[in-house]
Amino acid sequence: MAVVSAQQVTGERSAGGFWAWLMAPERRGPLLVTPALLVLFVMNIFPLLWSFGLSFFNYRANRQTVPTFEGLQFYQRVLTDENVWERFQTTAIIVGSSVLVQLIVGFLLALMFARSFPLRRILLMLVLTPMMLSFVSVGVFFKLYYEPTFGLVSWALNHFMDERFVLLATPAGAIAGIVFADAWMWSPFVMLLVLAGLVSVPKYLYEAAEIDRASWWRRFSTITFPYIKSLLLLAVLFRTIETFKLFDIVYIITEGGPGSATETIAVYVYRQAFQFFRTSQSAALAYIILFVVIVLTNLYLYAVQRREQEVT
């Protein structure tokens, strides 16, 4: 017969008690969430804290020198750099133009698809296709689309011009090309949000407005717009934040050119970090961008709270 020592029995009991304590019903929820929290910390939180710490040290990724503490020097350098403010100005122009075009096109598309007509589902699938593509594929497509030798834009306009038309040769043309590409890709997103609001409008309100012989503008301002106002604000928030971080399309189509006319702040951070290896300075600028995004989000939340107070 095998002799079991008291130490083994005690160990088995303690192990069984630990597993019983760990698998208790009140601890199953935190136990299931723990792996996701660990992955979130390793992939997101830790890199954020690490890069935030690097913004206070003099460090370059291509050198093996020991980082030295510099305090807020890089933040001061970034905020007083004229090139940074020029990139912010370029980014603001692209963001404002692109978001405005997306709102107009998305709203018109939503009005069109809010009604039933033949081939509605097929056309809706085709309209939603750009939103499902990757940024790289859209950038390559429009780079070829604007190509001066065989691009469709140059080919069409060369029939009416003496010289070869090159859209990306001028700063205004390059910005217009980027705005058109971004709006083509994300106008369906705005359309979906607005369409959700239009579908939720009760039909009896329109019927009552028809009985009262209300004009189209009266029906829109008093019935339609209040239902889609919050969704439009949400679309403005999402698209402003995403367009503010626009990098892929700009870098593929123009690489920030001609000159630095279309170099957005995201492209500028990329160049500082991975071309000039100014790691600490690029980290400081990245956190300034994060601060701007947080401010935009708070402005949206403030607008939503104001709207709720007006309703109540």
Second form
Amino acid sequence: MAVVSAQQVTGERSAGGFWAWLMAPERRGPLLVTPALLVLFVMNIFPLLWSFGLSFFNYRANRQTVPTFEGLQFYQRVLTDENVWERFQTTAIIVGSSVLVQLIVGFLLALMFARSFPLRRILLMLVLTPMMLSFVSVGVFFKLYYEPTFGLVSWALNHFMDERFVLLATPAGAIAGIVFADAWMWSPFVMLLVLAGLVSVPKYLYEAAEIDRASWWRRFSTITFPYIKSLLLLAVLFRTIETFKLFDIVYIITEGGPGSATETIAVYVYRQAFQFFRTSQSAALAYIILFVVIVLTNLYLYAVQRREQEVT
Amino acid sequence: MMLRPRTTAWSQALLSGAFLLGLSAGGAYAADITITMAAPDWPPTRFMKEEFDKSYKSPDGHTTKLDMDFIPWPSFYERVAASLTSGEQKYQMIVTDSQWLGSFVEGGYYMDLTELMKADPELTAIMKDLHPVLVSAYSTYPHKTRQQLEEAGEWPAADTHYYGFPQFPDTYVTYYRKDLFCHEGEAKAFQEKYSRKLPCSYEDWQDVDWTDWKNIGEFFQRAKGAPLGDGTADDDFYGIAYQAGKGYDFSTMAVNAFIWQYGGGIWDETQAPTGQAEGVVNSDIAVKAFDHYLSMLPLMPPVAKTGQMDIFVVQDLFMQGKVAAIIDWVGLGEPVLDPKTSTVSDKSAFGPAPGLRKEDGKIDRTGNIGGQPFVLTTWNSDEVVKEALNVVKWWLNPETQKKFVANGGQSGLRSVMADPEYDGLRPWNRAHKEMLDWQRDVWHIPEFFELLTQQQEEFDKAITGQISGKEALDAVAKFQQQTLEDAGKIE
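What's the form predicted together with the partner chain like, now that we've got the form predicted on its own?
Full complex below, order starting with the chain above.
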């Protein structure tokens, strides 16, 4: 049988040539996927595995010494480094504040845009603009905006104050500056999600509530909120994951200062890896962050599944 | 008639042979060489590229192309480091900060040029003509101080390895508004208030110490609408500014100057492994010097309170007419004189940076050298190395150097600085020449970036008033002691 099969295969190849054999329906699918898989492997999977390996070796990218195996030493070092926990705390404060502001602003904007009013489309487009800008432009824009000598914020407040208003001079002010910039950029995203939820609420429910003379709060808590809560959760999770990785805006506006008051964990990893060249230590820290992000992503996927179940 | 064709054929054969020989000979000695150079994107390197394209002719007959990879300053270190450590071997030459020498020599990326310099009389002459401060800071690794090199008394100094040549030597100088400092009314008011002359001429600025500088800061601080020179201040106006930024080395360079002028020290790499960080970095003298630096920040534009007053912000504030006098690098002077970028282009003058007056009345202006050397990388072929050194000789040729100086650059060659024309080529040249003699450099070891970044962070906390100067220096000393012990640089 094996001989016959081989002959058959040879016959097929000689009939249509190599190209026909290659493009046979059973091979076409894998063939089309192969380039994408190769790119994925070279650009993502291999570096991921390589850096994971490095996190167990004593290696610095700016030295030509042979790496030595150190086991979990760098994970231990990272987890006992008080700077790491300090940066995690800073990140948590920024994430918590920023996501909260985004939720409130996004929700209010969505309530506004759920109704029709003149120039609604144009206004909606304008409100969506910030999230279409690059992080770098937003960072530079806010850096200039907060600049105390000729920036707009100080200039405006100077009319009511004796001294120049210097927002970025204190840790609290600098955090507020970053939170405001991030919230300005991403509140429209939350608004979009909530707006999608709001427009999906059947009108007859509101009509029935009106007949029942239900209060505004009753209508919101029993009709509107149940429809948008999964989307809100989705927004919270998505924005939490993204803000957790916040780098560009922080690096441009404050460079992590004053001192290290606004240095997020992403900025800290960057400094460890590309300024201090503590390659192994930064790889270990990056994997710890990856673990946190994976946990958050799973929560996100769970929320998506729940939403799908609700819709169906 | 029969001979002619035969003769022609013979001569044609000879000619063809000669032509082919010529071609092959030319192929052996005249090649197309591309030198890719990593360079920060700013006028001194832009000029080098323009001048190279205009005037460089390879002495070996090569067709040489200088392909400069202009990288923005803020990401320059990271880009160069990423390229070198990735192993892509992209650059044949690199404009480098002197502090990077240790990191990239130890990494095996920068080429030791000592033997090539010794073997080449032209390069030897260049090295002997360079100001010793620049040879010390830009070329030696392990680092040798100027004093060590001068004590050696010969070039090359024994047990010394040389790596770089000056691409652009830079120093701190004072930029000031002559319309304000030479204003009769302002001068009279200043004299009455402080019993000191308001500096106007270059010679006046040679007598300016930190006390005068502080007085200038107080004196010229004016609210919007207050009289200023011949008019009134159209916005809040400030007297002085120097760098106090968290990024890169934007406070360390200024703080080091204060510490050295007071007689304190930073961790001394030439004393490794016995030289300590604790007790030196946070000595009482260093704390006093740092406190002096901090004491003048409240007189500066409010951005100083944010720890973001870097060299570019300082330059910008001056160009926008918000400050009477600043201390900044010579390399940032050219845009100040350009009416397209500066509102004070016709009102600016330059003097030496202030310093600390000692008991004998003399002013100590010790400062931290700026500017950059350029180096060769280790993976170049012999042919490329030879041609890269030809480029070095072309660049450090007095004629090229004078053109560079006339276009806002600087020269490290003593013969060029001694030229009677030199002082008049640009308005800051006299100050640069005077300041160059006072320069020292920060560390060159591979751990420099860790030391620098942590120090910048602690300085930033002190600058923004979160901690005291002493607390900052204590934290810096502790970190440096630990890091350098871990690296085997302190026993």
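Worth saying up front: this structure is predicted, and the values here are computed from it rather than measured. Residue numbers count along the first chain shown, from 1. Under this definition, the rigid core comprises the largest set of C-alpha atoms superposing within 1.5 Å between the forms.
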inquiry  = Rigid core aligned, does the Cα position of residue 290 differ by 2 Å or more between the two forms?
reply    = no
Aligning on the rigid core, one finds that residue 300 shifts at its CA between the two forms, in Å, by 4.2
